[in-house]
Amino acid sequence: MTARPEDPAPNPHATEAEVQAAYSDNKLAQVLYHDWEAETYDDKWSISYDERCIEYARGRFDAVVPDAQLPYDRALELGCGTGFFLLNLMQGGVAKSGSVTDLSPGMVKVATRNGKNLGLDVDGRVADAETIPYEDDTFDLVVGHAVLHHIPDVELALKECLRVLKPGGRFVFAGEPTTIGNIYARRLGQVTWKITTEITKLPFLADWRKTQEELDESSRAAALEAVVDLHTFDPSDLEGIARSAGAIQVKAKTEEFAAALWGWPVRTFEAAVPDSKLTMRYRLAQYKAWLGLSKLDEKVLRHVVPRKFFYNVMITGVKPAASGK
């Protein structure tokens, strides 16, 4: 795709006939499903550009990269959704400048005016994954969150993202969806909406009901999102995966097991009920609740359950010195 994130977004509500037409087209269904969510995406999930979020991308970054030189001098996002991972690892030092990219130009126009509005060094431009629209040897870093579980060829974008870097620059993902935990978290949903929007038919739990034509959207969100969502991994064979694509010193690590199994019922119940019934009190507890659940996760079960069965997994890996191009 060639078009510029200034052209105008596709109207972000898909109608019924739109959802149909989007099994048969992934990539459209990608740009549907993102341009959708692009306005209400960081209320959806709690994405911030302060503190708090700073602190989660740099830890991501830094629990594959701990001995990192920074900063690096220019990165790319693939995927970029509204520029959570990017924006917030540059405020978080580790790079200079940066480039937002995304198959939906609505993503790609809400991420780079939160860098405008950040102050950050930042432009934008709608792009495939599959098909980098940069030469090669441009970038020192490329960066990614919850991504690769959308693009149809993972180990072709990852050669994309090796024939980018220069030599011996690294790309890190994170946030992508592991076999086992997607199995878990993803029937605590379905279980928690279904417990969630049949007790609050009940009379008196009326005002906790969202109206029934934003339940409509929202299953018409879920339609898309199960069209888009095209893989899940398990942590070797991911490494085996960014090996085969060309990248060496190739680590995976995962995160999120007891924080997993708390936060997706969580997740799912907020998104069942009116914003106006989550509270900051509420909003508030629930993080702290996630992040003690992390702690457990980083400092004793991940010590005695498998890799595999975390909910989240991160990849790095470098283009050799010598490209062999």
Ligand SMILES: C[S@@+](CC[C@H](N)C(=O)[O-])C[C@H]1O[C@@H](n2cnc3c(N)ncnc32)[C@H](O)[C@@H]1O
Second form
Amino acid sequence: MTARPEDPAPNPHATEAEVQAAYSDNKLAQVLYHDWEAETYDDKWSISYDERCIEYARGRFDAVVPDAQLPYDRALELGCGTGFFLLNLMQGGVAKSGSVTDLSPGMVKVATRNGKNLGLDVDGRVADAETIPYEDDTFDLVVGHAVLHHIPDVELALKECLRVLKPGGRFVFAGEPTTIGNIYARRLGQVTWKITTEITKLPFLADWRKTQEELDESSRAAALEAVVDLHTFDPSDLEGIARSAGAIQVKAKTEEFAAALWGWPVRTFEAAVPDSKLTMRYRLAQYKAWLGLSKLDEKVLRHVVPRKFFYNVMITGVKPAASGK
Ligand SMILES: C[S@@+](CC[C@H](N)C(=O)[O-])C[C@H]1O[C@@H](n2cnc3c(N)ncnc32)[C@H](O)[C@@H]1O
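Next up, the form predicted in complex with this ligand in place of the form predicted on its own?
Then the entire complex follows, led off by the chain already shown.
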């Protein structure tokens, strides 16, 4: 249940030279950025392994595969990060055993530790989604969350998924940014950051201002983030990529319109002010607002707003039974 000793060690404190090299080596950038984030990632994104996130992960899965025969026997997660998606799906009854994999050794270390703490049947391995280090026909399910947009050749990664899936096996990727959603999310984020960091220069708001060192660190992170975020997706184009890779029963679904228009400024504001200012009551109120707006998206806006305007896209597909290679 631990990360494999033969895998490379995490490198959470990259040197300036390594950071510079990462600007011209995307895979190195992915490893450095995510190794650096690994130990604080769950806190940063409010990731937990309780009812709240189990329900969220299961909800994403059910949204694209409402009629699955559960549980799957053996699942693989690509770009697992700290294990948010697969560990919560396993707790939600989607799979019995799992392998959490990521390009970043630091993330694999945290994900396997999280799996162990939860008492799940999970192993971990450093793996590039473009060259998955498992035999053909190994898994019943392959999942990923917020990973496809980091992979240079998405079609190659989906071909690899189909190769390691057993015939009839399924992949589910969720949490990918749509092209239009990404435009408004980034703009809203930039405007909120500017307003918050300017307003908190006022002397009577000084205790709402992060130290200059923290703000500089956030700006450096944002610069590297721009390097590791490679793609955004139009849902129909993503379906086309999955079909070209060889998948059948391909379906993309989008979510979060009102919830994203609200959520991105809120998230950016939270990143720009000291943590101590964000009370539990405030966080709970924000979470409730986000839940309410997500419901509005699902019940009403989904029927009137074209799917490409929503922020998140998920995609599923199946490996053909006869020949998937
Ligand atoms: C935005 S994080 C998402 C983590 C996690 N799935 C989640 O939703 O919390 C993207 C993850 O993909 C990983 N990644 C980036 N490129 C990859 C690749 N080519 N193969 C496998 N993982 C990759 C990163 O190291 C990072 O942990």
